[in-house]
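Below you'll find only one chain, the form predicted alone, shown as structure tokens.
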Amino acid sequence: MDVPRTVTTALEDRPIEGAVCLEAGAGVGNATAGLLASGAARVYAVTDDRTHAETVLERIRTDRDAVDQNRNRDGERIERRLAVLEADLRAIPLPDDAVEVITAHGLFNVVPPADLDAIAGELTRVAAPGCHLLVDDYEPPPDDAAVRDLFALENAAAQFADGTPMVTFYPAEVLGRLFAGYGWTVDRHRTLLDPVPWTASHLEAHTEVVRSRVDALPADSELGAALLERADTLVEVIGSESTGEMYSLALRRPE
């Protein structure tokens, strides 16, 4: 499977082989693909976004077909090891103590502060004793990073449209303390990317978020038009930028 290096690096010192796993906030399924490729017995990919759920299924089916074309029936077994759950992470539809490894790869930067406790509580509830938790995310960009201005615009548009910020960059220490409050212990902290390559496509994706939130405002909103114009200008001026750090925090629930 095509698995990003950040995922393989984060998973390499965790006991994935034969484990029941959960990808919290499946996105495009990067961690799900990594867990399946690493021999997980079962992977629950949880997302509240239907498009993401369909993307994860399509990605795994494409990998299955590629394997089957090589006359290796392991492709069918790969799909049987996956369950995509369209659900809110504040109410995960799994029983207590159900999973042995949890990944949150690039999840928490899109979780507003008000939801942190509810999600941490649910991840703890479904974690079996001795469960491993991987939190991979971004340190706040440096003060002189140009991309900070784009993220600030994104948050302004989201605040006006939805009343909550779109992105929040939590330092590793903050998320470590959050989960320590739920009984988890930090195993290790490592750097996955330094600097982080914010490519033109990444910046365009963040601009699309601004556009979608502006579309939710009244059509004659001068503020919305100004935010979008400023976002387009920033993307053109920045082009791409490498700055900041992506980290991996590994935690363990007591036996």
Second form
Amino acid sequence: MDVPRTVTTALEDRPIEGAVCLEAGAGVGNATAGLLASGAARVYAVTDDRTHAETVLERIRTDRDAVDQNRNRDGERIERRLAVLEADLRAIPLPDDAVEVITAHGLFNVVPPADLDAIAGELTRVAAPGCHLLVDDYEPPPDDAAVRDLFALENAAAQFADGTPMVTFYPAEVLGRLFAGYGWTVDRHRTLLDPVPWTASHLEAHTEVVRSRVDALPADSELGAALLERADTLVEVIGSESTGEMYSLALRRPE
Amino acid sequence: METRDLGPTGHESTVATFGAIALNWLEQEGANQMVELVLDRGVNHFDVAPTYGDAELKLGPKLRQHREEIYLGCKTQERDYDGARRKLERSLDRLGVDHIDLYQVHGLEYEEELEEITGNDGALAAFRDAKEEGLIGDIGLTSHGNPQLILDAMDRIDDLATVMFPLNPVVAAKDDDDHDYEAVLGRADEEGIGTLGIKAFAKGSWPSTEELPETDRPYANWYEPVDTPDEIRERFDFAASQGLSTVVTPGDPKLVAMVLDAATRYDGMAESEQRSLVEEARHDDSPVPEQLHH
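Okay, that's the form predicted alone, but what's the structure of the form predicted together with the partner chain?
Then the entire complex follows, led off by the chain already shown.
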């Protein structure tokens, strides 16, 4: 798999070479792949989702094989530089002051407001003095964005099933202030995507979340069926949409 | 329309180059009108080839009428000296001109071809003799193939003035060596070689012929193109923003006017918007370099 340009653009002005890094919320490992490709000495990819953990490992193995075929780098070393940790970001299994670069690439939009504080506290705890933190996320979509309706449905389904929203779009300024409260200072703010392409496969993935949450409701839930039907209709009507902004906020912990 | 240096040719090419293969699909009268339209929009660089059906013949009348306004690129798929010489003379004859400004090795795909064209009896020797005789101006190379091969060609051909290669968000999104045309662009910039971008408007490969017979394809392009004014403009702006000298218009005449409109209005593209296009195309299948056989 390729490293998205959003990742390479966010990393390009950070000192990754030789650094001990943490990808907070590894997802499919986009930032992990970017950190390894940028020469990180070690990357801890933390996720609480076992499927994601397996995906990250598989991806890096595939990349390693490709590297081996090219015979221009030592593929085995790449795997040795990675540790995938299946853990909750509210209790990161790393010691204090352990990492020099942290990436939260597309993480916070899936963090409920109630968990923000605990995660910011943990990221600060494991950050070494002078640590760099990258927060790459989405500004709230504009009022006239059709995808807002789909996110609203997704949140409604998640609230009914779990009591917490699935997605929350925090403005860069809000997350900047959150981390400022933990002693971080904002180094720079840049736009990664403008507009953000919400492709058909993205929308389908969000509909799948609705489906999974509806599945968790009682089988005869009329509300669940209505949510799902509405989500399917929305995806068909929207097709795809390019709207909103993805930003990259770089912060620094004092030396 | 904006113009840019075309490497060591000394020519200032418009940011759009007319891909004259589009003329192949038109009757002579329509071809004449299209050339007039292209010139009217300010385009000063045309590119044609003997393999584009009868495009050379259809370009001829208007080319001769406006010869001074047109920087003319042509090419050959012949790899040996005699073949290249014959094809050059045939193109001069079919076009009805006595000079081609840029003569290019057409569609380099294999290492063996590079061996042959750079050999003593290779096409490049014929190109150089023709240059001495004033039949051609500068020497270029085109390829939809492996970017590494194009880099090798740039290493081995000292008098290469231009390279033509694919560049669009679909290939830009892929990190592997097979799609690394950005490395070609970077090297060309370092060495001051002119760059022509093709396949800027490729959306993907056509569905299989079982799903969509060739005769039912709505466009003559060998790949499926983007085809709305907004998409065309985005793709043009993206390609032009990468730093190419010029972007070649697509092969289907129905798309040319939209591209000319985009080229006329081109005023750059923000990097965040370029990344948006790349991200949108990141999981798309690339129509290059796998499916290129012309």
